[in-house]
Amino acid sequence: MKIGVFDSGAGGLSVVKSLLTDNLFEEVIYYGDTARVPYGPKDKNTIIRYSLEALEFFNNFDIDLLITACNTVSAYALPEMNAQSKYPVLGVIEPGVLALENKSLKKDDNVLIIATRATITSKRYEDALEKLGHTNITSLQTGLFVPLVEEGIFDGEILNATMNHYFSDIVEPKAIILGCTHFPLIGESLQRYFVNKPILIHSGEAIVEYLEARYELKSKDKEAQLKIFASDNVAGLRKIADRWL
C-alpha cells in the first residue's frame, strides 16, 4: 500500500517517523503545506480551503489512503475531504481518544490537552472524551511551542520558560494529548516538567494502533520509500526530516 500524510508544516513528520518504524507501508508521501504554516490560528473556511487544495496535490499519486497529521485539518476538514476524494481520508483525533481509552485511565483522572488555538476551539478532542464519560478534563491552547519545536529548540531554558507560562496554575495531569504533531518532539520535555510523568498521547502512535486494527494492517520486510513535498522551501523541510527522522 502507498499512504499519504498531509501536515500544514513540518509537525507531520513526527507521525511520519511512527509511520516509517512499523513499516507498514511500501511508500509515504509526505506533503507540508510550508507557505501557510501554521494553520492554527486561521478561521475554518480557510482551513477547509487549505485543505482541499492539498487533496488535489496528492491527486497526483496513487494513494490508498491519506492521512491529515495536522490536528487542526482532522478538526475542521475531515468531511469535505472525504466527500471529494476517491481514498480514504483519516485524521488523527479520533485515534488519540481512541489511544487515551487504551491506557486504562479512571473516569475521574486529570487529562490535559494541549493544541493549538483552532483545534482548541472545536472541541473535538473534549467533546469525544465527555462522551466516553472523562469528567476531568482540562484544554489549553499553547502554540507557542510550535515555533520552538520549528526552531528546533526541544529543551532547555526558553522551553522550561514557556511552559511555566502554560501550566504553572493547572492541577498536575495523569495524561496529556500531544494535540499538535510538533508536540512530540518536546514530549520528553513535557514529562519531566511534571512530577509524576504523565502518560503521553502521540498522534503517531496512536494512528499506528488505529491502522493496525482497523486495516489488519502488518510490517513489511522491506522498507518504505519516503518522498517529501513542500509548497515553499521543500529543501528546508528535508533538513528538518533528516534532523528528526
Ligand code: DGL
Given for the second form:
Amino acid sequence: MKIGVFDSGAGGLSVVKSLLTDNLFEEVIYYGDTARVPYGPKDKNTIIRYSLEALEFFNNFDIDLLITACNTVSAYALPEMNAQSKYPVLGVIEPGVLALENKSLKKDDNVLIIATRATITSKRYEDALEKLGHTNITSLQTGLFVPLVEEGIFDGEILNATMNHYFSDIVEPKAIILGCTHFPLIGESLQRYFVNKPILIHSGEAIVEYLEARYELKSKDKEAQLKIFASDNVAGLRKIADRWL
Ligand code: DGL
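Form predicted on its own already given; the form predicted in complex with D-glutamic acid follows:
Everything in the complex follows now, all chains and molecules, and the chain you saw is the first one.
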C-alpha cells in the first residue's frame, strides 16, 4: 500500500513517525503546505480551499489512501476532500476520540483538548466526546505552542511561561488530547507541568491503532520508503524531518 500524508507544514511528521515506527506501508508520500502554514488561525473556507488544492498535488502519485495529519484540516475539510478524491481520505479526530475511549476513563474524568483556534472552534473533538457521554471537557486554543515547536523549543523557560499562560486557571486534567500535529513534541513537558502525569492522546499513535483495526494492516519487515515534498522551503522541512524522525 502506498499512502499520502498531508499536513499544513512540518507538524505532520509527528504522524509520519508513528506510521514509520509501525511499518504498515511500503511507501509514504508526505506533502507539507509550508508556503501557507499555519492553517490554525484561518477560516473554514480557506482551510477547505487549501486542502482541495493539496489533493491536486497527490494526483501526481498513485496513492491508495490519504491521511490528513493536520487536525485543522481534519476538523473542516474531510467531506469535501472525500467527495473529490478516488481514494479514501482519513482524518485524525475520530481515531483520537477512539484512542481516548480505549483508555477506559470515567465519563466525569477531566479531559483537556488543546488545539489550534480553528480546531477548537469547530468543536469536532468536543461534540464527539459529548456524544460518548463525557461530561467534564475543557477546550483550549493553544496556538502559541505551534511556532515554539517549529523553532525547536520542546522544553525550558519560554515553553513553561507559555504553559503558565494557558493552564494557570484550569483544573488538573486526567487526559489531554493533543489536538494538533505539533503537540506530541512537547508531550513530555506537558506531562511534567501537571501534578498527576495526564494520559496523552497522540494523533500518530491513534491513527496507527485505527488503521490496524479498520484495515487489518500488519507491520511489514521492510522499512517504508519516505518521500517528502513541500510547497516552500523543502530544505527546511528536510532538516526538521532529520531532527524529528
Ligand atoms: N497542523 C496543524 C494542526 O494539526 C497545526 C499547524 C497549523 O496551524 O497549520 O492543527
